[in-house]
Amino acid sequence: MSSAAIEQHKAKASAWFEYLRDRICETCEMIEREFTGPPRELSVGRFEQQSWTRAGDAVDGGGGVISIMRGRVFEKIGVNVSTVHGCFSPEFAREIEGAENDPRFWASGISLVAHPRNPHVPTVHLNTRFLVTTRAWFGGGTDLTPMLPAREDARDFHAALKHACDRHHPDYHARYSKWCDEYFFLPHRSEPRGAGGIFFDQLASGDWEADFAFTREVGLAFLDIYPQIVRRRMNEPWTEDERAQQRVRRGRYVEFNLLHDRGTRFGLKTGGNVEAILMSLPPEASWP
C-alpha cells in the first residue's frame, strides 16, 4: 500500500473517532438533562474537555483530548480521544505485531468509560483504534457491566452487537463476543468481568474500507444501544444495601484495568498522558 493511501486512512479514522466522541457527549449531555429522579440537589453534568500534548521530538509526538463530565446520571464518564506516533521500546516491539524489526507506530483511537451513579445502571466500556506499524489494523470492542442482575439490559446489549456484526460477516459475532469473554476475565477471582460484549484486534481483512465501515458499525451500536439501557433505569429507585454493591463491583473493574487491560499497558508503555490513561477508574469503589 502506497504512503499516501496509509496517510489518507491514518486522517479518515482519527476524525471518525473525533466525530463519535461529539456524539457519545452531545446524547450523554441530552441524558443529563432529561434525569427526573433524586438527588435533585446535583447539578445537571456537562463534559469538561482537555487538550493533551504527548512529550517527544521529530520522532515521537501526538497528543489528544480527555473529555470527563461528572453529573446526575453518570457519576464519572470519560471519553478520550487520541492520536500518538513515535517508536516503542525495544522490549515493548516484541510485543505488537508488525513493530518486531520496525518500532515505529502511528496510532489514534477513542477510549470511553461510563460510572453511573445509580447501581442499576451497568458500567460499560467502549474502546477502538487504528494502529499502524509495518502492518495495519483495527481493533477494541464493547462490553456491559451490569452492578445488579439485569439479564434484560445484557440480553438487548448482545443483540445490537450480534446485529452489528452480521451486518459485515456471519462469523464475527460468534467470534468476538468468545474473544471478550476470554479477555475480560479476572483469572484471579476466576470470574469475568462482567456480561461480556465483543473484542477483536488485528482486524485487517486485506479490505481497509470494509474493516473501517466494521468499526464505525460497532461505534454506532454502542451509540443506540447504550443510551436506551441508561434512560430504561435511570430513575429506579435504588438503596443503600444496592450502592455498596455497585461499590465491591467497581472493585473488580480496578483489578482488571490495573493488572490485565492491554490498553492501559499501552499507554503507559508509550508515554501516553496518565490522567487520560487511568480515566477508567470510579470515582468510588470498596473491596470487602
The other form holds:
There are 2 protein chains.
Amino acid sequence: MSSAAIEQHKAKASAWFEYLRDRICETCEMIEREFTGPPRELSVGRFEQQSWTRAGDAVDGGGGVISIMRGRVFEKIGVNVSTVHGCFSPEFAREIEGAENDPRFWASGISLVAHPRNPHVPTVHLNTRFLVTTRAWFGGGTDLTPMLPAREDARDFHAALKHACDRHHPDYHARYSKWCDEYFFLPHRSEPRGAGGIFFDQLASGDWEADFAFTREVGLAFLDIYPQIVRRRMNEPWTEDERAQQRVRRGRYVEFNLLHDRGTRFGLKTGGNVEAILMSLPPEASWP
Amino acid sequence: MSSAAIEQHKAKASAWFEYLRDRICETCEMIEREFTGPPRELSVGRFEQQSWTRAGDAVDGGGGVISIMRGRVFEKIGVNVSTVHGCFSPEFAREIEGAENDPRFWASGISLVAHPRNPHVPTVHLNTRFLVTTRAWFGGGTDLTPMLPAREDARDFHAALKHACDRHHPDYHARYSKWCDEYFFLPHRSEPRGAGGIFFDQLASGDWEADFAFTREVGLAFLDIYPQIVRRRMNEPWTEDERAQQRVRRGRYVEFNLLHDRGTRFGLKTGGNVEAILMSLPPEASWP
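Now that the form predicted on its own has been shown, please provide the structure of the form predicted together with another copy of the chain.
So here's everything in the complex, that chain up top.
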C-alpha cells in the first residue's frame, strides 16, 4: 500500500475517533440535564478537557485529549482520544503483530469508561483503535458491567451489538462476543468481569474501508444502546446496601484493569499518559 | 545440609511465623479496646480466623490461616500465615533462585497489612518468609505508608528498624532500607509508595541461625514500634477532607499491589488463596 494511502487512513481514523468522542460527550451531558431522580443536591456535570503530549523526540511523539465529567448521573466518566507514535521496547515489540523486525508504531484510538452513580445503571467500557506497524489493523470492543443482577440491560446491549455485527459479517458477532467473554475474565477469581459484549483485534480483512466501517458501526451501536440503558435506570431509587455492592463490583473492575488488561499494560509500557490510562478506575471502590 | 536439618529449619520457621501472628493479633485487639476517640459508635474489633488449604495432589499442598479484624481503630487488618509446597510453573521457575532445574518449592511466611480508619495513623505492611528450593533463604521486610504528611512517625519507624538491623550486621540497614525504597516505588507515577522501611531477600549468609534470628528481630521490631505509632495517633480528630486524602493514597496502594508487587504476583501465579493474597487491599479506595 502506498504511503499516501496509509496517511489517509490514519487521518480518517483519528478524525472519526474525535467525532465519536464529541457525539458521546454531547449525549452524556444531555443525560445529566435530563436527570430528575435522587440525589437532587448534586450539580449537573459538564465535561472538562485536558490535553497531554507524549514526551517527544525524533521518534516518539503525539498526544491526546482526556475528557472527564464528574456529574450526578455519571459519577465519573472519562473519554480519552489519543494519537501517538514511537518505538516499542524490544521486549514489547515481540508481542506486537508486524513489529518483530521494525519496532515503530502509530496508534490512534478512543477509550471510554463510565462509572454511573446509581448502582442500577451498569458500568460500561468502549475502546476502538487503529494501529499501524509494518501492518495495519483495527481493534476494540465494548462491554457492559452491571453492578447488580442485570435484567434486560445485558440482553438489549447484546442485541444491539449483534445487529451491528450482522450488518458486516455473519460470523462477527459469534466470534467477537466469545472473544469478549474470554478476555474480560478474572482468572484469579474464575469470574467474568461483567455481562460481556464484543471484543475484536487484528482486524485487517484486506478491505480497509469495510474494516473502518465496522469499527465506526461499533461506536455508533454503543452511542445508541448505552444511553437508552442509562435513561431507563438513572431515576430508579437505590439503597445504601446496593451502593455497597456496587463498590465491591468496582473493586473487581480495578483488579481486572490493573492485573490483566492489555490496554492498561500497553499504555504504561509505552510511556502513555498515566492520568489517561488510569482514568478507567472507579471514583470509589471497596474490598470490605 | 542433611534433610533432617532442613526439616527442622522449616518447622522452626513456620512455628515462629505463627507465634509472631498471635502476638501481633493480641496487641492489635488490645489497641481496639484502649481506643477512646471518635468514632465512638463502632464496636471493638476482634480477629476472625479462616483456614484455607491449597488444592492438593501428590505434589502440591499446604495451606494457611487468614486472621482478619474489622474494628474501630483498624478499619481492616489482615494477617496471613501460610505454609505451602508444590511445583513452580516452568515459566515462573526460571525467575526463582535454585528452581531453574528443579521446580519444587516449600514456603512459609507471615504477611500483614493494616488499614487504620483514622487518616493520621499510617498504613503498614509486614512480611517475612522462609523459602526452600534446591536452596533456602529468608526474605521480607516492613514499610510504613503515612496517609497524610508524616511527622515523627516515619522517623521513629526507621530508627526502630535501624536498631534491629544494627544488632545483626553493620551494613544491613543501609542496604535493606535502600532496597525498600527501590522496591516500594510506583514507576508509572514516579513516586514512592510510602515512607519506606526495610526490604531483604535471598538472605542465606551461610549461618542459618543468624539469618533466622535477624528475621525474628524484624518481626519483633515491628511489634514494638508500630503499636507505639498507632497509640499516639489513634485518638486524634480528623476531617472529611483528610479521610478523602486517605482514600486517594489507598488507591495508590492498590495500584502498587496489583501492578507491581511480586508477592501478589507470586501468590496468584502459584495458585495461592485469593482472599489471602488480596487481603492487603484497602476497605475503601478512590480515584476521584
